[in-house]
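There is one chain below, alone, in structure tokens, taken in the form predicted alone.
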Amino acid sequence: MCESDLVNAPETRPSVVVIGAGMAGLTAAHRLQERCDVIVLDKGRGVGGRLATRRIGDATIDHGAQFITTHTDEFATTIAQLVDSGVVAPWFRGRIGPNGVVDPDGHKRFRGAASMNAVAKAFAVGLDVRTASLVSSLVHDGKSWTVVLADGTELQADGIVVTSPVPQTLALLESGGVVLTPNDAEALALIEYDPCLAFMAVLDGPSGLSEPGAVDPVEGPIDWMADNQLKGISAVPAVTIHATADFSASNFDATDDEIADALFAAAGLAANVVPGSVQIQRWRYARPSVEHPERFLQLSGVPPLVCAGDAFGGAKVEGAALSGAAAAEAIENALGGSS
């Protein structure tokens, strides 16, 4: 091969697999795709993770993350762009206090204009996202990774960003025979999550909640309650009820009927549920209760692999996005692709 052929040869782009198509994974993939070939894998049928929305009859129900707040200039810029494009809309400002009173001096709450899941779908545009793709193990040869899927498919990657809950990440590494350094093992073992039981139902009339359609109780089994019609996303009255961490942990294995009866009784709504419309979602790793202090953790002694997500350096949607961005930068640096 002559020198001119070498000069004109196409640049080899590193390959990166991102595990998890929630806010952290989608943000990381967007940051990486300029310099890397990126594939995003998610075991679910769609993107979003806890940016989750369900349709029951004519109702649209956000049953995961309920809103988005901004505390950093970086993420505020992102949300402002999404507002301009019509993907995100303001919901209310402040925190819902006792008796539904809103403290107007707090941070503005944003919602997905159509739904919270629509925000994730907007982030997924232009990415190679492969849903219904369950990863079973992560294996490395000292230089690169093999991502093994449950159906036997294998993907080769120079680097990996893992945004799944840490217990699931540890299971993937263990299945692939990856031995963590003591420091990494200790750091990941310290991370803890609270579960959340989510109740969804269509109502046969107005819920009785006042504007903005949200309640943040200070006692009882309910942590959060929202009327999705008042929120502006549902054509008919439909309620989301999130149980507290204590109630969720104590009742995680209870039947759907037992969970639904307890939460609906505590809600004290002005309407009844439409028969057959009640659904329960069990979020086992809903909220990080003990976070890693940094926005990501790059494993030592293995090819580039970065753990990220809302348990790293800041919870909620913003924390997940900032973690994904930081993880992308770390992978670029590790692969020698940073500008």
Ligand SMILES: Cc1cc2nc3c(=O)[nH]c(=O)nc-3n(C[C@H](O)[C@H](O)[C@H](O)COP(=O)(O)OP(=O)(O)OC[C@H]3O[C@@H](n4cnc5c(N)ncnc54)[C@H](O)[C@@H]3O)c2cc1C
Contents of the next structure:
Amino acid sequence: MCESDLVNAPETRPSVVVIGAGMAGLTAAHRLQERCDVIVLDKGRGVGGRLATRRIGDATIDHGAQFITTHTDEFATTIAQLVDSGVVAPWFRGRIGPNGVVDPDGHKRFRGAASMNAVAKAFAVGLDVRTASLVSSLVHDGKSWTVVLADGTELQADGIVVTSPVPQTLALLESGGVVLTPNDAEALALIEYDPCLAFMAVLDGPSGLSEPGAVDPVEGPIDWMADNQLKGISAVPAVTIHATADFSASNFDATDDEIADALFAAAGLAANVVPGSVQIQRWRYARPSVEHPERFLQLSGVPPLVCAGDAFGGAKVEGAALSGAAAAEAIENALGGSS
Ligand SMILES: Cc1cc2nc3c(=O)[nH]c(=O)nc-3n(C[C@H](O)[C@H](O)[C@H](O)COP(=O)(O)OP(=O)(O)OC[C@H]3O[C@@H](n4cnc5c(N)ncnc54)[C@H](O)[C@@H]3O)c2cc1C
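Next, give the form predicted in complex with the ligand, keeping in mind that what was shown is the form predicted alone.
All chains and molecules follow, beginning with the one already shown.
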């Protein structure tokens, strides 16, 4: 029960483990913590998942999600609060074409005021988040769950919200011997992701990009390029280049040097790369290309476990947040709580 109906009876709070401290997991944990004991586990060194920022020398480089958009009142309210508190700032409006912003009256794009990862850090405040915690399997006894970490630690949970990319979630379930119903197995197997190769480098001078500091080419191997200094987050010139899904899939196993050479040559930047500053991030599950039609999937025939993340809510930061919120409500309902 999430709430005791009995006067004077001690309130029992169900335990929920949330796997993943990206936007979906952090949103779910916030919604759940009022009524449940919540632990968030993430394998990364920090929170954020694909809200990712790297520091290279004096440069600050967003190398996952580049901006946040809002298409629902619910998420717009969240972002407005983050703008008020200085965590999020407006970046530009509309879409970026090859020659700059093409529809300046279009949708607002927000950036993390300090970085995209700082947005996740703000969301993590007040939560019991345990980083460097790689979950290796999920086991149940018909009533509750045991979450097994790679270091051998075991956590008991009445319910689980899993926000890892779906192929990784399936591996956790398989490793724990969880048998999926044919419907659930089929629904999860349908979900697919595109990869993305991300190139980061510090430059020895201005990139040559103009305000607002981003380019969205229509052809070639580059899907998106941003100048993090013009964006307002880096003290020195530094670029992020995202390869297209096709280029990323074809070159995913190429060496860092091969990827860097191809992308930098295609970028046509005005400045040179500072020697030793190039880093490549391989996002195997960058964005869902085939999504689940609902905001979450609660597994049947097992104790409460809800799959969530951007593959359920929409392939964006907003979709991840909406999925996390819906998953929290679903797990609360499954645990017998009332809102
Ligand atoms: C290159 C790129 C550019 C993008 N650009 C934009 C953009 O401009 N705007 C936009 O709105 N969206 C963008 N997106 C998409 C956006 O980043 C995602 O939709 C959103 O951040 C997904 O959040 P999530 O919580 O669902 O997943 P994630 O952020 O991936 O979080 C899942 C978390 O689970 C953790 N995890 C996985 N397996 C385990 C395990 N076994 N044990 C413990 N932890 C585990 C991971 O470490 C990760 O932190 C972009 C994504 C990429 C990769």
